[in-house]
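Here we start with a single chain on its own, the form predicted alone, put down as structure tokens.
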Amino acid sequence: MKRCVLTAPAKINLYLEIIGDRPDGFHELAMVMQSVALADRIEIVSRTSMAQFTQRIQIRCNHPDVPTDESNLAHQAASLLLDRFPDHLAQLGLIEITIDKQLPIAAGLAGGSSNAAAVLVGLDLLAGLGLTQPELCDLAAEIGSDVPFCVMGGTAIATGRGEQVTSIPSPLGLWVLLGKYRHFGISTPWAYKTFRQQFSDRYISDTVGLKQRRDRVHSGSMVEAISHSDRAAIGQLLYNDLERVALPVHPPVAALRQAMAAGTDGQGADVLGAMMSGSGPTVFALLETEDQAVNLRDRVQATLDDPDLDLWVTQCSPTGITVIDA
């Protein structure tokens, strides 16, 4: 038996701009992504005996709404490696993947993508594949747009459909308050489809224009603020195009964003900035200290007074998938 335990952290978007359409049907994006310390725990166990099992991959999860079949991205990650490296993975026999789900599901925090990234890293270790991070990211891109960033973690610029990832120094020390209504979700396909319907007349469509806009994000204001550890500027420059379609039709998300932006005194004190992450519905606020984050959590909870609202205090993380036991 071989065993590996990893953490699979959530990600937030500090910047998300929709540039235009791609020939493959996806949107061309320019994003700045950030890992946070809140994470799922992934345990991978290989058993050489396949007795009593007809499937090579077994998924278990403590959350009843997480699928355990081939639709789970962690399952797809394991299947991909089994397909590409059959001889190396033959030694592992049965692969059991247990997901201790700490991240909210359908939250815009890349929980499923992060789980898949952890499986890629863990199986690479258990099977002794010796894959480099770029090689893992190439495989990750075949599973989903967010998976390459989740393999890399920390802070990164993401372009293309999100799979072209360039690491940049992390804004160390920033605290994050996350909030999500437990039984509320926003469909990612709906968000992007609605944005296309409403704003496609502003899309850049020519190849040269797309490249120039992708290049500009690398030297843009948000990246400059991060490189100088200018926390106030990072908070002021938070941007997400998908808020333009999600907030008007989802009042609870808009109210949560407003409550976070109001700060610890209702007038914006302490909070650097607040925004919806990705396609939502999770909203986050950036703060400088843990005490400020805790105080804002308490104020938001009291202001909205909704038992369905979950809040987490966490911190920006300079790392992604981490092996904690092997």
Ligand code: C5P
Second form
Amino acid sequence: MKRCVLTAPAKINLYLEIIGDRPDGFHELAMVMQSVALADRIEIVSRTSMAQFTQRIQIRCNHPDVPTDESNLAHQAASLLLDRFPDHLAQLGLIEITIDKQLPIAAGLAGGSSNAAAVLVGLDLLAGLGLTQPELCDLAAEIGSDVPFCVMGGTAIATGRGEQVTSIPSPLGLWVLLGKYRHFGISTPWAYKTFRQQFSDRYISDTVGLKQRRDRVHSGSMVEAISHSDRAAIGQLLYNDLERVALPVHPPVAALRQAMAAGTDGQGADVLGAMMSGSGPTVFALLETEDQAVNLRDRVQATLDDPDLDLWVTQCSPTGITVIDA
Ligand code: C5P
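For comparison with the form predicted alone, kindly provide the form predicted together with the ligand.
Next comes the full complex, and the chain you just saw is listed first.
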């Protein structure tokens, strides 16, 4: 038996701009992604036995709404490695993956993508594949657009469909308040499809224009603010195109964003900025200290007074997937 335990952290988008369409049906994006400390825990156990397995991969999860079949991205990650490295993975036998789900699902926090990234990293270790980070990222891109970032973690610029990831130094000392209504999710395909219906007339289609936009995020003000750990500027420069489709049709998400932006005194005190993450519906606020984040959590809870609202205080993290036991 071999065993490995990893953390699979959530991400937030500090910047998400949709710049055009792609021939593969996806969107061309310019993003700045950030890992946070809040994480799922992934345990991978491999068992060899003489018995023939009907299924080489088994997924268990403590969350009843997480699928345990091939649609689970963690399952897809294990299948991909079995397919590409059959000889190395033969020695592992049955692969049991247990997901201790702490992150909300369908939330815009890349929880499923992060689980898949943890499985790639964990199986690489258990099977002794010795894959480099670029090799892991290439495999990750076959599973989903956010999976390469989840492999790298920390802070990164992501372009293309999100899979072209360039790490940058992480901003120091940013606390994060996350909020999500427990029984409400947003489908990522719905968000992008709706954006295309409403705003595709503004898409850039020429390759020179697309390159200029991609380059602009690399040298843009958000990246500069991050490089100086200018926390006030980071808060002011938060941007997410998908808010334009999600907020008008989901008033509770807009109300949550407003409550976070109102800060600890209702006038914006302490909060550096508030925004929806990814395709939502999770909303986050950035703050300078843990005390401020706790105070804002209490105020948002009291203002909205909704038993369906979950809130988490966490921190921007300079690391992604971490092996905690092997
Ligand atoms: O890559 P991933 O499976 O996470 O994408 C989920 C869905 O989000 C895609 O099927 C597509 O509808 C949309 N998407 C997009 N453009 C991107 C990333 C995602 O249109 N760059």
